[in-house]
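Shown here is one chain on its own, the form predicted alone, set out as structure tokens.
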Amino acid sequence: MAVFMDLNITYTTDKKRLRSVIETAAHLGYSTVAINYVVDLQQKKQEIGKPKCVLELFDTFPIVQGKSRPIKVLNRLTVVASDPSHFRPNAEYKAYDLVAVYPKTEKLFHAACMTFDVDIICVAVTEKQPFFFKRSPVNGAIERGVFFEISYTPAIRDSTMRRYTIANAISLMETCKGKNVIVTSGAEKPLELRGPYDIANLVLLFGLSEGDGKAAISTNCRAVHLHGETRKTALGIVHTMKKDQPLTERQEEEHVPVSKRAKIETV
């Protein structure tokens, strides 16, 4: 059975509303959610601080619908970058389970794909994409295990944003071919959340196939979570394979059956 995730629940200082959103996500069948702290360093008095402890929200976490276990809550940081100096990983970044970047220019998008130590690259959904997606940086991000994010809530709120969301998503799909894409809500209220199977149908409008649409809210999100754990610990998995060495003359003789070896010696 698929494990569904929503890796973008917008953080709010209203704890009651945030609790309500997470409870609704659990009721809809999401096993994991991420509280998203958005920081725009271009704005004054914006700085990256440590996330709030999720244990402050619940005494006991709500049980996931159809499961026997409680929902898992992660912390996520999203840096809105309009200048290269805005993204400088430091100790505060490691306090978050996931790190995302929202590049505002083509140059920063290329840097995010090729060099930035992030888990997620956000795609514009509230405005027209200011640049075209190029295959080289997109493929570079895919090779590095970085995922592209499309949030669906703006498409629900406003018809103009819906056009932007669909157009930008289709433009991305034409370049990445549906690979390394996650779909999240970006919900601020419980009513903005949709069930996993509703999302799997919705993303058909974004140019994703049925299989890729389901992966965008399940297996791909799981891969993002694992990528975040690897980034935090600076560890990876090394896969080794035993390579067959060519046999020496002596070894070849040892591999020949005794009866056949006797015939060879008599000849």
Second form
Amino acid sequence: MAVFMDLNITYTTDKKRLRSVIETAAHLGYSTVAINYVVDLQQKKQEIGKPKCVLELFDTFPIVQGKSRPIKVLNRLTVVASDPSHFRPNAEYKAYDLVAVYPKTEKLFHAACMTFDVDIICVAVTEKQPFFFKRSPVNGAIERGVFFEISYTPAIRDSTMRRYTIANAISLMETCKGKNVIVTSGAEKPLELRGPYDIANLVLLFGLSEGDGKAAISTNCRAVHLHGETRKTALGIVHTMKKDQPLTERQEEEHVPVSKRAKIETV
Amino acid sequence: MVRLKSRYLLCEVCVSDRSNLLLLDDRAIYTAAKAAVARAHGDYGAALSSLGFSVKYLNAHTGIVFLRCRKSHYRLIWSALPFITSLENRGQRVPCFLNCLHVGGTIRTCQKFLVRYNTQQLHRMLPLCQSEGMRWSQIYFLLLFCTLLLFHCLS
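Got the form predicted alone; any chance of the form predicted together with its partner chain too?
What follows is the entire complex, opening with the chain shown before.
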């Protein structure tokens, strides 16, 4: 049984709804979820606030169906950008576990694939893609370890969205050959989530093969999570932690996470 | 020897309000699934779903459904199931979704999976109702209910 993750649960201020969405996700078998804070910098000066502490939501996290561990909840930021100046990595971004960008123009898509310090690039599902995917930025993104995200909830809500989703997804698959793709929900209500095996089957419609489909919700999502963690460290080797007591100089701890041990050995 | 092979999709109907579950019957699920396949795959899908597609078993208390389809195109029907958003029964609309748990070749294999799944559910729910011994016994009863009804279905 692989580890399934759902990396896009829209943040709502209604705590009860958010709680029921996470409980449903645990019931369906997702081991990790990420609460998504969407920031659109074009509309009136929006501040990138700090993410809410996950411990506020639950006293004890619900146990995942089929496993004995409680569900893990991450924080994720999505920046809707139509201008390169909108995306400025600063200290606020560090508070989030995952950073995603939603490019609206071709130039920005190219920049996001090649240079931006993000984990996920969102592919438009609610509208016809205004630009085409070109091989060079997509291949550059695959080499860097950036993933493309397709969200399936708009397809469930509305029939026209379904057409856009499938069209955009297929054009992405043609360019990237099924690599580095993750599929997430954009759930706002608990009834909009779907089980992992259902999604693995749904992506057959998008043109992914069976193995790629299963990877899209398990191994690729795990890779995104690790990519987000390494953003906080220095080259993935050194992990700094701020100590609570006041010190004269900041101490750096050499902390090698078990999951990265294999990578270091090859390097 | 020519043998018509089929696939049994073991699904769970998830609703937000458990009391609504009792209203469902297999005809509602059958019509909803057919409509979803027709919407997603058009006339081709509607034609395929008329061949050997049926709801074999429905347990209204736990929300477990068995769908039977032909092996040659069970994937097509399965890919349309996530698009079901609600079930209609006698004029009442219940918002829900189908969560596919297991695909098996025979009812027996699905039943084996169901027993394992139910024991897992029991382990999940047991810590939550330490104080309510009666709820624990109710869950145990549901487990027996599931397996007994399936044996009835097999024979």
